[in-house]
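This document opens with one chain alone, in C-alpha cells, the form predicted alone.
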Amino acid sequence: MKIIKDKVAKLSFVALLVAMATAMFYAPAASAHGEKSQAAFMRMRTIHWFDLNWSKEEVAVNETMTISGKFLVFAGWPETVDKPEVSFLNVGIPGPVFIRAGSWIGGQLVPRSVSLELGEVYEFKVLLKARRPGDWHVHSMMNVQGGGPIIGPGKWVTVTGSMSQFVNPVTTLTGQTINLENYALDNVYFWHAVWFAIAFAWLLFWIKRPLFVPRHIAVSTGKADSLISAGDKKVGMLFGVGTMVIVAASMASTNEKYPVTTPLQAGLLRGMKTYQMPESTVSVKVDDATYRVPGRAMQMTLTVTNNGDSAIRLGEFNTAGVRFLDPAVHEDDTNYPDDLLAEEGLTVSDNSPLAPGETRTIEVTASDAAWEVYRLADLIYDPDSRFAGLLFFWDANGNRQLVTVDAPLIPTFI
C-alpha cells in the first residue's frame, strides 16, 4: 500500500510540474482589451478623454505613431477611488506589441509618475514604436496608484512587417549604443537556466522522499520529525550555502564589469502644466436624468444659461469616451473609432441658437447601442448611480465651450 501511495504522489507531482510548465510557456494571443469590464462609474467619473487623435492606422515594424489629445480630471472624482495624486500616463495594448518611446503632459516629458489636480485639463502625447505585426487595439490609459488603470478610448491599428527586424537602439551614459531588444539576452538565458536547474535539482531530491499523502499521515500521527533525516539537513545546507555563494560571486562580477550604474528613477513630478480651455460662459443645471432601458437612451432635462455675447448650440455629449453628436451642429472629422461615435445620437428638444443672456430648459436624449455594448448602462445597478460627462457648445463662428455635468441617474423600464 505504501508503494502505491508513493507512486500516486509522485505522478501527481509530475503532473503538477507539467501544468506549471504549460502555464509558463503557453500564452494565447489577445486581440482586444477588457475596457468593457471596467465599471461604468470608473470611466464616467474619473478621467475624461477628448480631442483624441491616433496619427496612423497602419504602421510597419520600427515605424512610430502617436496618440495625442486632452483629458480632464473630473472634479467629482468618486470617493471609492484614490485621488490621482500619483498617476502614470500609459497606453493600453495587448502586451509589448509597441514600445512606448516617450510620453508628454503639457509639453513636458513624463517618464515617471505625476501628480494631477482635480478639475484641470491636460494636453498629452504618447509616442509609440511598432514592434509586433498584427491588428492591435490601442488605448489611452492612466494608471492611478490605489485606483488601478483607467482605460480610455481605443482604436484598431495594423502593424505590418516582421518582428525579427525590430530594433530598439539606445545610447548609454558612457556613450555605448546598444539594442535593448536583444542586449545581454544570452546572459538572461544562462541565469534562468542556472536557477531553473538548481530549483529542479531541489525538487528532484524531495521527489524520492515520501510526498503529499505519506507526509500528511506522518504529520497527523505526530511523526513529522521522522520525515527529515540528518542527510536531508546537510543537503539543505549545501543548497543554501551554494545559493548565497552564487549570488555573491555574480554580484561582484557584475559590479566589476559595469562600474557605472544609476538607479531606476522613481520620483514624483508635480506642478504639471495644465491646458487652458476658453473660459466657459455657459452654465448648465441638470434638473433630471433618466436611463430608459428598453430604448438604450439617456434623457436629461437641462436648464442652460448663455452668459456670453454670442448665440450657442449644444453639439456633443461625451461620456466614458463615447461621443453623441447632433450633426446639425457638429460633425466629426477626426476619424474617431466608429464603435465609440454616435454621429446622430444626440437629440435636443429645442436646439435653436441660445441668445446671449437667455435661459432655456431643454430635453436632451443621448441614444445608441453603445450604452449596452460598452456596458455603460450597468451604472444603474451601482449603489451610487450617478453619471458624468462633457457637454460641448458651439457658436456660429465655430468656437467651442466645454461644460461638465454630474447628477444622479434614475432607470426606467417602460
Partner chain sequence: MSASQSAVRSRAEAVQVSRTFDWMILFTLFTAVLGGYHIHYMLTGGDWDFWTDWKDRRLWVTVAPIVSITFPAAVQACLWWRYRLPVGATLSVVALMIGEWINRYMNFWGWTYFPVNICFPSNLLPGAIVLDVVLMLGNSMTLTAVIGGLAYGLLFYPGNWPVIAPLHVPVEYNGMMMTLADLQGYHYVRTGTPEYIRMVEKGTLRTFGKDVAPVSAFFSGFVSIIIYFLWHFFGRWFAKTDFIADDAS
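What does the same protein look like in the form predicted together with its partner chain, given that the last one was the form predicted alone?
Chain alone follows, minus partners and molecules.
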C-alpha cells in the first residue's frame, strides 16, 4: 500500500512540474481589456456610446487615426455608481501602443478631467498616433471617479511598421523642438549613475573591512567606539559635505540651464459643450421587459406614441454598445465591429410606419449571441436588475430620433 501511495505522490509531483513547465510556454498577449467582465448594468446604464467611427483599421507607425462619435450620459445613472462629476475621456488600449495626440469633447481639448451632466449628449473625438506594431483592440472609454472605467465599444486596429521608427516631436515654449519619446533620457541616466557611484563608494568604504562577526564581538564587549576611527569620521564628513555641495551645485546649474519651468498643470474642466440632438417627438413607455435566458433574447412591450408630423419606424436598439437593427428600417454603413452588430437582431411585432398622433403597443425582441458573448445576460445577477438603452426611430426622409428606455428586467428561465 505504501509503495502505491509513494508512486502516486511521485507521479503527482511530476505531473505538477510538467503542468507548470507547460504553462510557462503558453503566455498569450493580453490584447483586450476584460470589457466583457464589467458589470452589465454599468455598461447599460451609465455612458451610452453611439455614432462611433474608427477612421482606420490599419495604420503604420507614426500615422494617426481617430475615434469619434457621441455619448449620452444616461439620466437613469445607477445609484451604486458615483455620478460623473469628475470624469476623464480615455481610450482602452493595451498600454501606450498608440499615443493620445489629442482628445476633445464638444471641440474642447480635454487633457484633464471634466464634469459631465446627466441626461446630456456630448460629441467627442480622440486622435491616436500609432506607436507599437500589432493588432490592438481600441476602445472608447470614460473613467469616472468613484465609478471606475466605463469602457465603450472596441474595434481591432492593426499597426504596421517598427516601433524603433516612432518619433514624438514637440516644440516647447522656449523654442526647442524635442523628441518626447527619449527626451532627457541621458540626463536621467547620468544623474542616477552619479549618485549610485557616490553611494557605492560610501558602501565600499565600509564593507571592504571585516563586518559582522568581529564588529559584533567588539560592540558586545564594550569596544564599539574603537570601530569608528578619526579617519572614518573625516571620510564621513567628506561624503556628507560633498553630498550637500553636489546637490546645491547641480540645482544651481540646472536652474541656469532651464530658466523657464512651470509647475505641473491640473484642474477640472467644467461647462463642457453639449451636443443638441433633434428634439424627440416620440414617447415610449416600457410596459414590461423580460430576458429569456435559453433564447438569448430580450423582449420588451412598448407603448409608442408619435407626437411628430411624420410617420416613424423603430430601426435600432442600442445597449452597452451592442446594436440590434431592423434591416428593413436601418442598415449600418459605418463598418461597426461585427461582434457588436446584430444586423437582423431587432424584431418588431408591427413595424409599419406609426402615423403622427398614433399610439401603438408593440412587442420588440432584441436577440443575438452578443447577449451571451458580451455577458449582458449577466444583468440578471446585478444588484439593480434594470436594463436601459437607446431606441432610434426613423422617418421616411431618414431623419432620426433618439429615445432612451430604462425599466426593470425580469428573467425567464424556461
